[in-house]
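Encoded as structure tokens, the following chain is the form predicted alone, with no partner shown.
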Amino acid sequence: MQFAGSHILSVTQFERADVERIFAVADRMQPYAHRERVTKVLDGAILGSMFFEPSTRTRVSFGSAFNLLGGEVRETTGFENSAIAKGESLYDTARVLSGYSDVIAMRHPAEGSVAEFAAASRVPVINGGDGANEHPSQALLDLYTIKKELAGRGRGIDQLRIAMVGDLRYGRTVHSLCKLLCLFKGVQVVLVSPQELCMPPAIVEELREAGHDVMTSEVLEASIAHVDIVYSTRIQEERFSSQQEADLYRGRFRLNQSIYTQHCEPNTVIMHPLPRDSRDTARELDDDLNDNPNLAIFRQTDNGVLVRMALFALVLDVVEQVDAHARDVNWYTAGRF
């Protein structure tokens, strides 16, 4: 695809070569994300950060990525803090705020809303999550994490074995990740969920049409015995009609160190898009996994900054200028990464 000036709304925009291009640029961002170097390539540029649904990692990660490239961030969080609460349309909001920004990162609870906003925007828009639909930058950082985790074992993404566990019906991160995996070869996917929260059939069919081996299960232990990655997700309680309905499924699939030791291969990587639900009724990833070296959830969050820096650099067409605007840092950074 032509990245410069483009919206990033869905992983279906990408060919395999596009994903590899993003990952190559993300690799080049490491000295800046790791605070070894400082670049001001986006000095004077403004990111409009518009998050109409609760977010910590995605919102701050987008902002940090833009700051690390030298740009500035202007935030709107929650409907109550925007003109939308006064009845303004997405069209009008897009026309106005795109006049104040050079690029916009947006999250909205309604499926298709970010695409609707982008259609009226005068600047590129990056989808930070639209309801239960998609989360393209999360899928990219997840796949980038998988690539890095397996590279040390001499493996690539082709022939990946992955178990996706939890709320697969409403989990937009697994929806986007499955679509990205369709660009690769020979993937084995085990979908572990209650029947009521199973992966949408259209996505399962996409995986099978791509030639992948897809299995479904409601039993955690057997499903994680022969995989490279266990990708756990929380119950998306904000998508349910009531707390009581969400509670029917919370804590159904708990992974702790004992279960990991008994059932997983020794180097199985544990991933989660976060936040993990650490309440006693949930604990999809128990705290006793925190010292497990194969717990990659915090490496995922670090990788999110790299991938989002890459997206900004590509969309704003500054990839080849980043190093020319760089210098060494002048503050203490030892031990951060």
Contents of the next structure:
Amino acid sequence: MQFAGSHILSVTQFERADVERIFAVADRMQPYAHRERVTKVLDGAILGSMFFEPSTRTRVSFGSAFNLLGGEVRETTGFENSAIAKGESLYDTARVLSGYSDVIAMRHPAEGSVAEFAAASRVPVINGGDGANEHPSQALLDLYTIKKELAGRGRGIDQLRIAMVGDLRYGRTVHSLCKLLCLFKGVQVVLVSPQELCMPPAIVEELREAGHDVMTSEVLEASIAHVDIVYSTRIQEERFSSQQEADLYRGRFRLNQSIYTQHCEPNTVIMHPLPRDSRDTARELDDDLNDNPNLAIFRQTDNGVLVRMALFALVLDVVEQVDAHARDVNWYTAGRF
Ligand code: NCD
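Could you output the structure for the form predicted together with N-carbamoyl-L-aspartate (NCD), given that the previous block was the form predicted alone?
So here's everything in the complex, that chain up top.
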């Protein structure tokens, strides 16, 4: 695809070569994200960061990624702080705000809303999550993490064996990840969820049409026995009609160190888009996994910055200028990465 000036709304807009290009650019961002070098390639550029749903890491990592490229960030968070609360349409908001920014990252609770906004925007828009639909930058960072975690083991994304666990119905990260996996070959996917929270059938169909092997299960232990990756998710309580309904499913699938040791192959990688729900009633990934070297959740969040830097560099067409606008950092930085 042509990245320069494009919206990033869904993973379905990518070919495999596009994903590989994003990953190659993400690799080149490492010295900047790891605070060895500073670049000012986006000096003067403005990111409009518009998050109309709760967000910590997606919002902050989009902002950090833009700052790390030398640009500035303007944030709007929550409907209550925006003219949308006065009845303004997405069309008008997009027409106005795209006059104030060079690129926009947006999250919104309604499916399709970010695409609707993008259609009226004068600058590229990156989907930071639209309801239960898609979360393309998360799927890219998840796949980038999978590639990096498995690289040293002679395994890759082709022939990947992955279990996705939890709320597969409303979890937009697993929706986007499954669609992205359709670009690869020979993947085995085990979908572990309560029947009521199963993966949408259209996505299962897409996986099968891509030639992938898809199994479904309601039992965690047997499902994680022969996989490279366990990808756990939170019950998306904000998409349920009541807390009581969400309570029915919270805590149904809990992975802890003892279950991991008993059932997983050694070195199975544990992932989660975060936030994990650490309340006693949930604990889909127990804190006792924190010292497990295969817990990749914080490497995922670090990788998110690299992937988002890559998206900005590609969409704003500065990939080849990043290093020309760089210098070494002035301050002490050892030990963080
Ligand atoms: C996810 C999301 O918002 O879809 N979080 C994130 O962006 N990393 C997952 C979640 O909220 O459970």
